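Okay, so here's just one chain, in structure tokens, the form predicted on its own.
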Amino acid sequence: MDGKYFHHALKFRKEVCIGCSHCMNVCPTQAIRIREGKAELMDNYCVDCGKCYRACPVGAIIVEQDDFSQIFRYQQRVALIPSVLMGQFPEEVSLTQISSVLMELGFTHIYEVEHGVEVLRDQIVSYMENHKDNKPLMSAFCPAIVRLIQVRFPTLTENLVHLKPPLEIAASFYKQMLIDQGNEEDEIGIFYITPCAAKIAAVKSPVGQDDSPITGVINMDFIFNKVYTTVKKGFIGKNTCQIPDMAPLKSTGVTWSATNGEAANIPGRTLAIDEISNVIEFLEQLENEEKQDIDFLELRACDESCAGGILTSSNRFYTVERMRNRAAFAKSEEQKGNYRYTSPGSVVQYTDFLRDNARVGSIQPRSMDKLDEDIAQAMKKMKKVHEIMDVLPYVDCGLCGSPKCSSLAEDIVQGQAQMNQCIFVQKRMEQQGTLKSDDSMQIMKQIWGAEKFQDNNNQNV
């Protein structure tokens, strides 16, 4: 496959990397090569799930973020924040000391992106009565779900709600009433702080659209610690000098990001499934059955969705349950009346405006399986791939580099790689006489780095 499909969020840094090949091992996509000993990632294969950020233990996988000084560009200066942020902090810090702290860091807005909600979930329903032939439709709220569907089911990508996320319809939101109120548009720079990398590369490369209204990302874990650092200081039970006027959160934003959180406010049956293993082994049986009477799908890439993301700090079930309680607080100010959700700024003031605004493009299958655009081509590189498939020896061990057999056989293919990395074909041709061990091991010292193949005193073996 030729050009580079998406933007990345996550970084290798060769400098650190000590080719443990952890990352290639949890790969959902098979994303990841060991090559002089080093790791080095396949941009069309990866979908910025983390996975192998998580995994590595010398902090050779690294998440960009914008610098944060570039909020000082802006005289409007907006922080998207989603509920999950909350979720990070103990109880007794509020959401009025997390805002004005982050206030005094630059901001002069805070927005809870869940607002989005009260206008995107009718919009769904709306798109389900329109596409009942897609079943089961399947939600586009996790960007590295999008694109797993994209490279690795791309059959499936029809069945896609091609609707956006609730931070985008924040961001629109947001930005169309500060410029309603007299504000130049590029006076305007919105933030978003995120708990995952897919969402960094989302705004960075959107799908189904060319651009995205958010600026910038900031990575939450970044926030977190300035925030927290600020609360401990002196700060809890108090409130800081700036004070943002800040809508209640309805109880079914507060926990769309959680688990069941989509799901639950869908009508027909629904099902929710996180963690990106579970997600594609579900998705497998769906493309190879048929497709049972489900109705709509909440897919996540992480353990206990949003809250379980690789920027977050606080542990994900901890998070999950104080949102839970904040949602039910949220619920019983509703049935008291409490709430009031028309107020002029409102996001319920724009709902023809966002509702308008709330479709995305064509959502292209990418597929990583796609050997070259010429069918031909492809077909007879396929034919190659069984053929090689027919020397290895399915063990899946990695040592040739490569995470499993067919991968290794797909690389041949491409001309990334050769026969004679695998160790089993290896030791063939010793026993036949076609290989020497002296060429056998330099072959394994190109792919894993000469270093590993010296003994304590620093002595090639």
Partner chain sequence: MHFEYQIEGGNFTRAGFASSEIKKMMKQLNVDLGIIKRTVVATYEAEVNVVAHAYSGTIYVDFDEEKVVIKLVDEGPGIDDINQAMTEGYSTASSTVREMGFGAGMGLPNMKKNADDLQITSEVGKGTTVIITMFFAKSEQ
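Right, the form predicted on its own is done; let's see the coordinates for the form predicted together with the partner chain.
Coming up is the bare chain, nothing alongside it.
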């Protein structure tokens, strides 16, 4: 198979994995197999959506995280926080309180990611004007979706809006502002508090860019626990550290990462679709049809978008409710003229800089469906896949260690699996006398591990 393309933030811990296959069964891109009683990730198929992380009953899948102490390598330590972080907490916890905990942890600056979305929205609108032939244009906001399109819907890569997500825009702006204030570039560390694994992967190996202005990533659950512990201990309001003056986030920014946050702010006919299986179903259909009159698609991998990210702690429906309440409040303040955005250090002053830096390079298709680079070879393999499919039962039971009969057929053709891994094939062979009972037991042990077939085994039950 091809070389490694992706950095993955999801890591499978073999020593913890019990080979239960829950992850394999929920993976929307069929990227997981079971071998010798352990889940294995096929790197090139994984889009970091995190469904497996949620399905794992024993915590064998973890989200890698940069060591927190690395922030102290920098003199200017910026925490980039998404609006979803604020939405994690009950309304009585204020942004000032959250900020004060972040400052005590060691950050010197705190900035909300979505301050730049107005600049981004204008960029999207002019991008749409210039790319009318690629309708419907699709948001590149969610990195799991960008990867999904590259892998599963390669014909749609040119429909992606080739603009940086708000996170990258906020990071570029803040870094530039600190440089303009006289800081050296290598003294600045920009750290993003992430609600999901896909954004970590996107920072570590950005698509369509050489590198990211973001120095490191900190998982949101870690920060949530720190803040909530402090809140529970009642320390709130007694902090001694100085909280920086923060411009309030506009209503558009507050809900930008929620479902319909983008779509509602883009002119024309727009649709917002969340949850990766819904997105796959929709794109599958879209690929068949000739150009449509949809102008813009907002596509998000998680249910309820970023509020449903795998590193969030609060129930996603409460989170969305809080974000909407906050947006409504912001809107009324904006209308009263209470919010001002013209102070030095406002993103508005960097509009030109951000406009010049908003584009990403080309986003390449990387179809993972191809059976072979060479069409003649691929044709042979495809024939074989169909021959094998005629024998397999179409049950998708997963007992062979592949998630579907069709994935087993492809695995066999690629030399990664054997026909007799199928339990139905085994039974037939046993009856015909071509496979001994001992041998079929051996095959099952190779897939599921010997432990699962021991007598009186109460482990993991």
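Rigid core here is just the name for the largest C-alpha set that superposes within 1.5 Å across the two forms. The shown structure was predicted, so the numbers you read here are calculated from the model rather than taken from an experiment. Residue numbers count along the first chain shown, from 1.
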| message | Once you overlay the rigid core, does the Cα of residue 433 travel 2 Å or further between these two forms? | response | yes
